[in-house]
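Below you'll find only one chain, the form predicted alone, shown as structure tokens.
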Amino acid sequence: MNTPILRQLDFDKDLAAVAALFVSEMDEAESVESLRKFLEEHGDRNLGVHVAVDEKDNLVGFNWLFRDKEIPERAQAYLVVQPECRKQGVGRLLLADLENAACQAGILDVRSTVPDKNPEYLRFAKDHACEVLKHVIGMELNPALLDLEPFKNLVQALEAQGFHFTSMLALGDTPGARENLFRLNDTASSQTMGSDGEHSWTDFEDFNQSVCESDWYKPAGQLVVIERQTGRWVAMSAITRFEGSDYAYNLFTGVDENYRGRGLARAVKALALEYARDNLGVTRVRTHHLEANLPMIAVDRHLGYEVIPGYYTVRKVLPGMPGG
């Protein structure tokens, strides 16, 4: 292949191939649609997509980075490249221009995702100084094998215990259940073993917009329990299907620290899956864990799920950080 050429995103020409890449090389359930929708509403953190092709103009890459929403000097990147077009200077192409990209920005801190099902993606991250700061496992389960019964019992039990298992649905989906969400969100995935303690959402209005008020999201997929005499909100699992997807994901089941070893994660999580199984017409549901979170791998053994490729997260420090 003659050296390719890069040039900008074409909305209408590219973002189908780039979708195609997302799902196939990086396991993320993207469609157009869903790409299209996040460069609109979040134009303003993009910092470029720009996509290589080559001389009959057929993608064979792209690059993609967007500024963290709450450290301007960090951002986020997507570099992927066609199976049959690698180890011929694609991706030093495209990486070299992502980071001349970085650099006009201001950034000095870029974060990547890398699949762990291939080692030549890592060993491509490492040769060009990139380090691991954490391994995310892949887990899967078939929802039909799942025996609910002893499940049933237990959320039972746990009722007797004073403890209430409901959803987002049931509870109206109104404004403040939604910040009761949030606020459990925050504080068990902050709380998250193997995490580095630091927040997914900046307050309850960016929570509502990139969660609640996203295509996604189902309040009957929105698991909660909710302690009667305290009133307060202390697990969850969440499971949704993404649109072109053959598979549910359970997006996140966090218990608050304070009410942990009791068994809400694994009933909670059992209703969300039976959710998943009754509702959502899939046969797979996929999860992904921090490799250091052994009590939820723990929680999903039990419940059958088994281990299936999950990805690295590197970072590369840029001229102007401390050790760059």
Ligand SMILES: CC(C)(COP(=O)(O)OP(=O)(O)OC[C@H]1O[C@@H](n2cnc3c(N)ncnc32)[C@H](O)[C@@H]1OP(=O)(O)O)[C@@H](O)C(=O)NCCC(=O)NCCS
Second form
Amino acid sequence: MNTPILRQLDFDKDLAAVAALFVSEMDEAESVESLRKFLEEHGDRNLGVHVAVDEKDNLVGFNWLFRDKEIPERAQAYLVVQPECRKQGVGRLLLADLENAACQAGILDVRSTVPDKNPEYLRFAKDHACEVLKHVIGMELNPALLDLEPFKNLVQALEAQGFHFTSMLALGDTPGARENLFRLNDTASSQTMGSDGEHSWTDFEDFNQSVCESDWYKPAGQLVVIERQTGRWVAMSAITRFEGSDYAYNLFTGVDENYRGRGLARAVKALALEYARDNLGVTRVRTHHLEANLPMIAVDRHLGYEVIPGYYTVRKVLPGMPGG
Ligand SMILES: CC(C)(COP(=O)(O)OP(=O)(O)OC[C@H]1O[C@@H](n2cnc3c(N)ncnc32)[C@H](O)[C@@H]1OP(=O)(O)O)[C@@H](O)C(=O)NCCC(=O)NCCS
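Okay, that's the form predicted alone, but what's the structure of the form predicted together with the named molecule?
To see the whole picture, the full complex is given below, headed by that same chain.
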């Protein structure tokens, strides 16, 4: 192959090949529609999608850079080369182009996701001065093989202790219920073991829009536990099936820090799995956890999940524009 040509993404011509690489190389359930929608909705943060093409205009790789929603000098990047076109300098070319775009946009900190299924991916990142920030493992379970009986007994025992197991659907998915869900989800996720305590949403409005108003939000798949006596929302487990995906995905499980270690996570997540098995038409449920999040991994092992490939989050610090 001759040196590839870099050009801007052409939606109609390139998006299908880019989506296919997201699925095959990044294990991300993207489709032409989801990428188009993302680009349309977040166009203000998009700092460029460039494709590398061969002499026949076939896509051999792409890079993608978009600004962080809260930290303007930070960006998220993707860089993927078709497997049959590797070791010919395409990755280096796309990386140099990406760094150039980042510098032009005043980005000083680029973060990227590197699948751990192939050690060469991380080697490439490290060879190009990226440092590893975290390692996330994948976990998978066939819900049809799950024996729910012991977990149903656990739910009953917890109900007898004064905990009410319910769902956003059963609660009417009201604005008030959404606010309670937000508070529990946001607080517990910021306490994830091994995380740096970051919050996923700026405020309730942000949560309401990016979660409750999204097309993947299923009120019946948002299982919650409320303490009857105090009305406190103490546990939740959220599950969905993304469009175009043949597996269900556990989005988040969290328990109020004052109520941990009583089996609430295991119980509420078992109900989420029952919902997925009976309503989402899947034979696989997937999730991801920080390698350091031992309690959550323990819960999932207890439920029967097995480890599958995950990914690293890497960071490259850029020098900035001279005089910038
Ligand atoms: C992870 C979390 C949901 C667990 O909630 P919980 O109600 O305490 O969970 P349970 O009582 O059902 O089970 C806790 C399990 O963790 C184990 N555990 C607790 N601390 C542990 C540790 N430091 N190392 C290893 N295992 C640990 C317990 O032994 C138990 O294992 P078991 O299921 O085999 O008995 C809770 O800690 C939490 O909300 N963390 C913050 C949010 C988060 O990390 N969510 C996961 C991201 S998706």
